[in-house]
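Next up is one chain by itself, shown in structure tokens, the form predicted alone.
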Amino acid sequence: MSRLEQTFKELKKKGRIGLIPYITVGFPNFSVTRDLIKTFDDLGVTAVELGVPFSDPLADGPVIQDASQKALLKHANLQKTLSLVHQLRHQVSLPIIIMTYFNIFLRYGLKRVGRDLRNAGVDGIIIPDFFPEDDQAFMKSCRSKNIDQILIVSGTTAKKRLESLAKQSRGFVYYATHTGTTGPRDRLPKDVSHNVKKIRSCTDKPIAVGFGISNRGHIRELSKCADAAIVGSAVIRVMNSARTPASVVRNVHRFIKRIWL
């Protein structure tokens, strides 16, 4: 059983919804990234999603795109991300997920990326522009190294396709509340509960909901149907509001407590 699977199993026993915050590696600097991961571990979040910046992030909205561009100027990349995870792995127990685009893995080298993800202590990966049929060998390689490849579905995913993606996803199924890019929303779409139930009919794996989740009301609403909420752009927005790098961690800590604890 993977660390993600074990975490969701324990979460279910507690009868509460989990939280998976997203941050961009290297934004505003690597020291803050390191401190935030430790803070998330202290807060007991379900997992942390580390975004490795990419020059053409098609699934990301303007908030995360801006953070990615600033992180690229700090020379953030997959290699430095894995080094950071490796340094922290013996200090934190929470599951660590890498989110980036398939070109990053291609450039790194598919034959060695699975090995290096495992050796660093990464638990799962999310690749928005990857489809299982693109490279089954890569998926098998990840599974053999106990790296959960988390696949994304949406409300427009056809039933047969949904069944296939849910079957192949590991760790949990990522339900994106809307097609297009990430970004905070005032309200959740009205069909969220219906679509989560549709996914639930296809799998017994945990379902985490992302895209647009930004406040306590959203998470309270999702607690009625989902296993976890993924909060990204809203976290980055809080980070942007901090006047100094030193206050970033403090502000994010307060935000997480306000919306989830």
The other form holds:
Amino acid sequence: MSRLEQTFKELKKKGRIGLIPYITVGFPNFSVTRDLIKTFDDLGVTAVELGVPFSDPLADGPVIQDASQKALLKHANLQKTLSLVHQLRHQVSLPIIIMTYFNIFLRYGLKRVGRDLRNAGVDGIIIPDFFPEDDQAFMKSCRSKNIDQILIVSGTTAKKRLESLAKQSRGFVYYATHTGTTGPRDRLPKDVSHNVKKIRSCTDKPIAVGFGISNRGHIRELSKCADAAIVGSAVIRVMNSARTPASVVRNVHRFIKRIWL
Amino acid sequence: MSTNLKGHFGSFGGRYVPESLSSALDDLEKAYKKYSKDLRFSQELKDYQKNYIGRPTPLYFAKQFSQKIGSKIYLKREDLNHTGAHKINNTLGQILLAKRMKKSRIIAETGAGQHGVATATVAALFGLECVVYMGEEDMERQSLNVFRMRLLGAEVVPVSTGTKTLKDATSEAIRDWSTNVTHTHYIIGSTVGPHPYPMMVRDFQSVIGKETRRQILRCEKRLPDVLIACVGGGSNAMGLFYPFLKDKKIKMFGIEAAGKGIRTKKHCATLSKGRVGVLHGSKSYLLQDPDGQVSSTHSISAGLDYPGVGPEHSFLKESKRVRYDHVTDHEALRGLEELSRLEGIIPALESAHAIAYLMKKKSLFRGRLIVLNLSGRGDKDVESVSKYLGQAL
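Return the form predicted together with its partner chain of this protein as a structure block, the form predicted alone having already been given.
Following is the full complex, with the preceding chain placed first.
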């Protein structure tokens, strides 16, 4: 059983909704990224999603686009992310997921990426611009290295495709509430619980819900249907509003406690 | 070649986009397959091509230019289309499709503004709401086209992220589409993007090659030896080449923009200097750094200023069916001046790259029968040209 599956199993026993915060690696710098991962581990979140910045993030809204641009100025890349994970792996126990666009993996080398992710201690990957039918060989190689490739489903995904994606997804199924890009919204769309139920009818795997989740109310609402909430842009926004570098970590800590604990 | 079931040209193409677009792409593919065989659809398309765009465009024998090069050169006059470039062949086809798919809103990206104008034009014709994304830098370079689009009733949205050019305008258009996918159709302007776009855009542009074939057989009683066209995303080149791909004796040249030289970082010669990557929904050659970040590019011609290229061109490069080469800003300008003076035709800076290549590699073409795709007219470029030459208007 993978670390992600194990974590979700324990979560189910506790009977509460999990939380997966997203941060962009290297934003505003690597030392903050390192401190935040430790903080998340202390807080006992379900997993952390580390975004490796890409110059053209099609699935991201302005908040994460901006963080990505700034992280690129700090020369953040996949290799540095893997060394960071490698350094931290023995200090933290939470599952670590890497989120990035397909070109980053393609350029790194699809043949070696699975092995290097494994060696660094990465548990899962999310690629928002990847259709499984485009590269089955890559999916297989991740599986053979015990990297959970988490697939995203959307409200517009057709039923048959939904079944196939849920079946192929590992670790959990990622449901994106809004069509379009990431970014905090005031309200959850009305069809969330309906759609989560639809996914539930095709799979026993845990379902995590992301895109637009930004406050305590959203998470409370999601706890009725989903296994975990993914919070990205809202975390970055909290980081942006911190006045000093030292207060970034403190503010994120407080924010997570406020919305989830 | 035609694509396989999943939209690949060899190992290129595919669908690398957010999941929220999966069903829209399936719907689009289904609709395209259905209507491309539908007699009433093709009748309507033909009617608009003839009476609205002004097709067929002439195949003009450029006598003076031919003498200069030492070969026999015909120009396929896509510059004479309504709105001044080949772009409208595609926008017209796609909007007829969008109407049948009951979409109420049209979006597009644009670099030089030609595709934006061609989209705004057909949106006006069919009374659909139209939003065009354009990089801030391009809006400045092509202010005339911005005004034309607004005059046609389109909303032009400035894109200020990244390099502020075509690449970022395309990303923004894809973000819009994935958000508003249920009622919006995205008219991509070139043979790029996720399947079925590269195939569909090529097919709508193939009218160029089909006409050329008929016309050259009529006046020369034989097929040409050489086809040549400029390549940015690659739609005008695909349109000319595609109906001739099976004629193995015909040599084909695709000319990219070398900007300030391919040894500098200021160029967009994707097929010469790029590595295989994924951008805007398909796998193809891509200008990128060792980390996989997409490079910023440069060309005097906004329409070629793009770090990617259509996946079918990558396939044609690997299979060696088409030869890809490049010319610089400076050479392209000389091409523009030469054709203006010799033939009284001011070509678009994009097309001037193909002209310049014939001038640069004269010996390669001596005595050959050549068709060059004159993809657009140069009126939109006179301001950039005068700036480059240091002559105030």
